[in-house]
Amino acid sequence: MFDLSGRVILITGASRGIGRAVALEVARAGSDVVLHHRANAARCEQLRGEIAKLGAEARIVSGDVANPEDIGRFVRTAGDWKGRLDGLVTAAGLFRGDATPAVGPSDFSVVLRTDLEGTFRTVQASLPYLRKSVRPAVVTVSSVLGAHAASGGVAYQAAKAGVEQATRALALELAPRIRVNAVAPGYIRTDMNREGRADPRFAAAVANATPLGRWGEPDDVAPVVRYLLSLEADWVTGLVLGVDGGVPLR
């Protein structure tokens, strides 16, 4: 099930965290992968080697998703590789958890440009290549904080709420040709939250807030993305699927 053989999938933010886990997951399912990074070429080269061992091909592209010109360039490179894109996963993102008094003049806008506009512009630039595919699918990456508020990180929460509504709007606009869904991970162990996890009180608070009693792992999210990209999800669009250990139940 959830076979992706012969597909070509672009994953932004593939050098680490959820993006890296998704790249390996879709490669195991038979897909060739375009690995996007902003400044981690060495990590992507290592990942390309791991993907080759799984019997899949990988192409590496780079660029800043906060820069629409960069997006246009790396998406063209990705799409021209095989002449199409069958799937897109927008895992690139930026987190800043500062309290409101500490948010500087450019801090708010850079998070929105990266997480919200970057997601939209990547989907927009990918459309000509997705339309060359049979049953193409897009998966955006939101967060449990897109719908459930926490103290600090207002820009990040606003951006992820925007990603969720953009996902619904894109699903409606691009139907029936292209499916668009989102995953909304809970507290996942990634480089992005390394400092928070190093604080024993914060780490314990996350575990206590999560009914399943632990931090999530990128590998908890990747199979859900694989499902949403697969033909088994062919009747699913406009969905924001929580992969959060039950955090919203508290």
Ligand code: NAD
Contents of the next structure:
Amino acid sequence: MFDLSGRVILITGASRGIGRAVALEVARAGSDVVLHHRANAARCEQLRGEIAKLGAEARIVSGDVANPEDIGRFVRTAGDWKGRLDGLVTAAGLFRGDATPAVGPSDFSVVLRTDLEGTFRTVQASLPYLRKSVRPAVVTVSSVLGAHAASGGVAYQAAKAGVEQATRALALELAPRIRVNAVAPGYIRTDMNREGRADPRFAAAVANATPLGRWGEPDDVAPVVRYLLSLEADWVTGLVLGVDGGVPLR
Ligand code: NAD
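Switching forms now, from the form predicted on its own to the form predicted in complex with the named molecule, please provide the structure.
And the full complex, kicking off with our chain again.
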């Protein structure tokens, strides 16, 4: 089930957190992996070693997803490696949770450029390589905050709402050749929220707001991404799949 043998999958933001867990998961499923990072080559080298032990190959690329030229360059390197991309997972992302009065002149646009335009430009640059695959699939990464409001972090929430609609629009435009789906994780324990989790009241409030009673882990998200990349999801496109412990149910 959910076998990815012989595939080549590019994962942005692969040095840590959800991207890293996805890289290991797809390698376990038999795929070769292109690991993208912005400035964490050492962690990607270590991850490449772990992937080699699973019997898969990894290639490392780097660049800023808020910079379309960088994206063009690292996607070319990724695609030229095996001459195609069978999958793309856009896990690179930036969280800012500031209340509105504290959002400075460039704070809003940097989140939109990274999370929303970065996702779109990465898909766009990958198209020539995805088109060379037999059954290509893209998985974008939204958030439970893409459809359910929280106090603070307006730019992040607007960007993730944009990722969800961009996912549906791309799914329609690229059908029937390329499937495009999103995962929308709930509260996942990663570096992104390490500072927030240091406050025990916040950590407990999140667990209490989650019907399944705990924070999520990157490994809760990775198998769902693997499913969306696999042939078992061959008739699934334009879906935003919550992986959130039931947060929206409340
Ligand atoms: P993380 O901070 O550990 O990982 C994010 C990665 O994106 C990092 O490796 C970071 O270097 C990279 N990145 C950020 N800006 C970049 C840029 N401009 N160029 C290139 N790389 C950049 O956090 P994570 O939780 O693993 O986040 C992965 C994705 O999941 C993000 O899109 C995030 O919004 C989303 N998400 C996370 C949560 C959560 O609770 N952790 C919930 C919902 C969605």
